[in-house]
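Only one chain is shown below, in structure tokens, and it's the form predicted on its own.
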Amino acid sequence: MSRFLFVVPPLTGHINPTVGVGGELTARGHDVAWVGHPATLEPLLPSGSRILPALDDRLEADIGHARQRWLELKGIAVLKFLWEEFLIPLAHAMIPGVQDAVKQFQPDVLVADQQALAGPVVAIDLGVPWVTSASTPAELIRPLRTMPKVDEWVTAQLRELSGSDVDIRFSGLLVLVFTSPLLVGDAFPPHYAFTGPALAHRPENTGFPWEWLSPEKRKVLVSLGTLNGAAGHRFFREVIEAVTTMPDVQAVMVAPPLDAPHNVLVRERVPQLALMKHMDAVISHGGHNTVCEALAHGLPLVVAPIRDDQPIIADQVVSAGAGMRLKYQRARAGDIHAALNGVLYDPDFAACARRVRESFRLGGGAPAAADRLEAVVA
């Protein structure tokens, strides 16, 4: 039996893959714990999971407010903000808690999300083996390679944080990647493990009026993720207008309360994984978690990326033939109607989505990730 400590940021899409892997490790008899923001972790983890604090409510709220300002930025200011006002401050805020967690839990391996940089900093300082949980594959393709000065600036941020020349975004032991080479490419060293999404072991406590779903209708899930939903009022309105003219379609919209026609159900929270089994397509901002959950169910997508890694994820979906991309700021009801009509009724999109689903299945999911983690401590 070994001990695995997951270090995660207060972001649902980054925590979700670790739930599946942690559940698999627990089922095999290992000791597993998470360190991060308890109030974010508790509803996402199975009851009785061990949670160690590294971020209190006030700090999490400060970071959350900062991220709201981030939504208003454009261009290179977005990247500067990501590093200077989110990733680096988050790392500094979490380091004391992660240090305490390591001393208390004594892990054999620390599994650090790529945006929880406190993990590798503490692991290197205390001499604990650490691996990377790449909850989004965007960093793997080195998106800044065409902007060497910007890339150098990011490297300097990492060097100042860690006090070393080690690129703490990528473990030299193991990088768990929760997607497939079909989307990202296959030019990676052997310690990059493409497992596909880890969807098992997630608790589901959110209710849903399942009787609202009609077996006679095509069904679409609309989600801009947990961070962007509140800022998506205009986009949601355009989607509603688009779907109003599609009487054979039902849309489940994850959004703040909105007036909507009878074929649109607006809910602030939904049991997303369970809903995927009933959907025919997904409209998303390109969050990696939602995109992979949709593709894991063979569902084509309309992707309207907002920022961060989302344009990269959207391009991966389009390149795989599994969806269409819209411009988030410019998408109008007519554009959304045309794209949604395409992915719902052109069978090629669904066929390509199913091909991605098969590539995910071959990756092995949470069991494959657990196998690789066990090999690290063997």
Given for the second form:
Amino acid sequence: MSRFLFVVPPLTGHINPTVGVGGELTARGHDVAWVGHPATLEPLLPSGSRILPALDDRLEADIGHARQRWLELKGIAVLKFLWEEFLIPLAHAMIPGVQDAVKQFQPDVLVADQQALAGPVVAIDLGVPWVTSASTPAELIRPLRTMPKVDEWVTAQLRELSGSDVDIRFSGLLVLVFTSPLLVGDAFPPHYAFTGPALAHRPENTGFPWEWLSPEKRKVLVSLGTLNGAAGHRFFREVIEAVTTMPDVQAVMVAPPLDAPHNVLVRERVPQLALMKHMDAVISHGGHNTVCEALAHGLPLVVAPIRDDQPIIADQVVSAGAGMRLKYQRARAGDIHAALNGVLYDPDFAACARRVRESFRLGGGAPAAADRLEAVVA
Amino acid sequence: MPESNVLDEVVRLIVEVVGEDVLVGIEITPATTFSDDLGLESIEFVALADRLRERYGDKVDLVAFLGEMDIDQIMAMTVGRLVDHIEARPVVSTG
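Next up, the form predicted in complex with its partner chain, please; the one we just looked at was the form predicted on its own.
Entire complex below, previous chain first.
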């Protein structure tokens, strides 16, 4: 029996992989706790999970407002904002709570999401072994290698935060990566564990009118993720226009209420994992969770990346042959129609998606991640 | 090569990288910024660098040019600065 503490930012996509891994560890008899923003964590974790606070509602709201401003930025300004207005302030805000959580819970290992930098800072300070949970693999390919001064600028902020030369984005013991080498490449040291997505143990309490889905139609899920959904009106309207001219297609759209034709169902929340089992394709912004959930079900994708790591994830999907890429800002109904036709009716896309699914299966998912975490303690 | 031609070429290559549709409603001038106006991501800068090298040869190395810049300089980088950079170097002839 060991004690594992997950340190997570207030972001659904970063919490979800830890739910699967934490559930597996719990099933094996280990003691597991999460530290972060309680109100964000509670609906994502099984009831009765141990949650320790490191971010109160006011600070979480401040960060949420900052992210709204962030959605208006473009290009390199997005990166500057990510570090200066989000990751570093979030780390400072979470450090006291993570310190208290470590003292109270006494973990054998601290598992820090790559955007919860308070985790490694506190772990180094208190001498607790720490591992990295890379909920997106984008940092692994070193996207800033062609801009060395920008890369140095990032490193300098990390050094100032941690007071050490250790790159706190990457544990030297174990880096859990919830995808496969087929998507990311295989030039990584052995302590990088590619497990595929960890989808088990996730509570899904959202209802859905299952009878709406018709067995005779091709079915598409349209999801722009938890952060970009409200800002996606133009894109949603173009998707609706595209699908209007496709009578053999049904689309389930995760969006705020919108006027839609009879073959489009708009819902603000859906049980996404359960829905995947009924779908034939997914239209996504390229969030790593949604993309990997689709591929884990062998579903081809149309990816319209908005920002952050999404262009990188979209490229990985296209390179694997499992989908087509669109421009989020500019895609018109005709472009969306053509791309959707491609992934729904050209069997090559689905065949490549199933190949990715197989690579995920070989990764071993949450049980493989739990094996690797147990080995860190042993 | 006259300045207008280099600007036209750079605009053409930007269109290839970011897509024709991005330029609907945007007039690219020497004052247009890559980051804020055109929304270029780091990987698109690399794609543009490849096209510039194909067009002007190894003497035009956008990656090396950006490599000397800090984040604020990259954010302020304009189409005009790239044009100046290309014109400041001898264009490699095919001869």
